[in-house]
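Have a look below at one chain only, the form predicted on its own, in structure tokens format.
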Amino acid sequence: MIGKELVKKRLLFGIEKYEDVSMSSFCTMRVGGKAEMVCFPKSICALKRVCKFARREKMRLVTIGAGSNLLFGDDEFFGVVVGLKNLKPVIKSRHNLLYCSAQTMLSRIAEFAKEKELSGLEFATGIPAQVGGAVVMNAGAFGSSMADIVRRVLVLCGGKTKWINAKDCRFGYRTSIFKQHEMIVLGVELCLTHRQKDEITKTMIAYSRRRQVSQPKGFSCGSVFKNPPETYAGFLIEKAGLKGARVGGAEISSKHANFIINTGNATVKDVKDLIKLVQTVVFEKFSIELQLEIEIIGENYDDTRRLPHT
């Protein structure tokens, strides 16, 4: 639902255009700063035009997505943010390769793969992001990732389109060459494996139970920390004693650690004391440094970094 600060409107060559907007409108905890500019291209001829744009006027850009795992700063964002909504989804299938085009949900593309007897995205059943964003910071859940079935990746960069292949992509834990580059993922294409499709059927039901009973409902940005090596961010929460603690309208998850929830008021400055509070005393108590899976944006960003899709 677009909210009400989403002013200026204009349809102009295919793109769908706001000025001066709150960027909680596009963040699925609904909070946020303002952004300069907001443009949705409904073709990728669109998109190669606000790239350009961009770099004529020198102003910096970012691409987004679903808005699952990122926050802009309380502070007026200046540049140019781009999403990939008004691109039509695509999945196309040919043997065990699926091509999905970047704004494609991660979840349909499950179901997609499910009905093909495809297997390999089992762990994507419930991810509330895009496909593009997913690829972008290697996104995973029981014990797979996107890096396990990806072979090669679309991209847009410097106004050309290109693939790239799995081996160049720099899959890491929660990263990829796409989080250090300035290229826009338009799609990827993924191998799977042939599997029955009541089997599939079964992974996918029982980690959709597993999502319901381990993760909170209500805003937010999905898990807030990387896990460190060997344990889990949201045990060590736990274990410092920091559910349920608060700060403004944002508050750690009783049901989930390692999720902050915007109770209904929270700000961004909220949400940051509360994220500096985790990682303060998870320190003191532990000697382990907490490390940020969602990205922030905004406030002292001074490059051209494009980030996650999500």
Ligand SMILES: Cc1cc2nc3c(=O)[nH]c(=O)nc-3n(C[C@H](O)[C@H](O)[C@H](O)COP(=O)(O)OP(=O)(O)OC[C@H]3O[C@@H](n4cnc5c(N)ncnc54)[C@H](O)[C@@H]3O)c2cc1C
Given for the second form:
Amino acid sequence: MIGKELVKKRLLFGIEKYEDVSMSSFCTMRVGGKAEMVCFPKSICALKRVCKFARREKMRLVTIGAGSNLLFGDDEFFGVVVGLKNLKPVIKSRHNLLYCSAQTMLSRIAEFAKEKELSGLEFATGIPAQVGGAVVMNAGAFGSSMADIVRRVLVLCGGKTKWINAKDCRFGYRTSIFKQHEMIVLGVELCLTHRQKDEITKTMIAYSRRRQVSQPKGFSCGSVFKNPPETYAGFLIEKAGLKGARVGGAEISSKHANFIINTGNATVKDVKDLIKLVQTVVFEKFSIELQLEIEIIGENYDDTRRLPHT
Ligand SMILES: Cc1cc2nc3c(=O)[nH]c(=O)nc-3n(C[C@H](O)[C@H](O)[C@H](O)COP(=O)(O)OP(=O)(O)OC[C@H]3O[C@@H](n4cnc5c(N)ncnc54)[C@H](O)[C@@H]3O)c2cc1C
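Right, the form predicted on its own is done; let's see the coordinates for the form predicted together with the named molecule.
The complete assembly is shown below, putting the previous chain first.
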């Protein structure tokens, strides 16, 4: 125990660190219990120390991006949550290639690309994600996704940095190799195409308008369920009469039925109970099992991915 305390103190150097802190402030739905330790290292070297510490102490490790697809259960998470917000921000382009550090917000990259007359990121307008999280999730919209533009990904794996080429990223519908294996995404190289700034702007404005019309404001995680083959989760939930359904402070949006909104005082239990209700009713009516798109730490999340890695 004393040993652990000493290690914790040494960790403070170059790391913004919190203990027993509520994860609700780090997730866009603003719900969630506490985490034993949350670290924001200020350099790659400090990040490596956090990973080494977690490995040595046999603590689980979760990397968090903007927290827009992630919830932590109401019970305390025993492990280390690591975020990259304090690392040196990098965003640069050469010809049609754009490199950015993992913690860069997608919207910022989309704006940067637009200024450089580089096309491919228009779909990302309005996705409140870091590019690292967007790669892990293969985030997408309007018929495009990260898989279409990623050339290679820089990761930290087993204490070493290495590049992973797009073809080895195993991108699928809201998934990638990074969902199965614990690697920390440090940076992303995107391959874009030339397009006039005016044209890019027009597309981005059109996509923003479509979002404003179809998506609710408020604390959410975006789409809760993946779309089943050949239909939309939101359509099924709406047809099941569940728009506006509520458990505690969690509510199915009456604007977009695949969004759950924290109306102010929701707990993760409320959200989980509402998810179960939706899955049960949709299955009864359509014999379709809705799968979660969001990740609930301690629930649908693959624990083997977070075990101390070698
Ligand atoms: C209003 C709203 C609209 C949305 N619209 C869309 C949309 O149109 N399309 C879409 O696909 N999604 C959408 N989302 C969901 C969400 O933005 C995406 O899933 C996004 O990719 C999550 O990125 P993040 O940085 O928030 O990651 P987080 O939610 O923090 O994490 C997601 C996963 O990535 C892992 N992770 C994050 N960063 C790293 C890293 N650097 N290294 C390794 N692992 C990491 C986490 O451990 C977790 O497994 C929306 C969400 C909201 C709130």
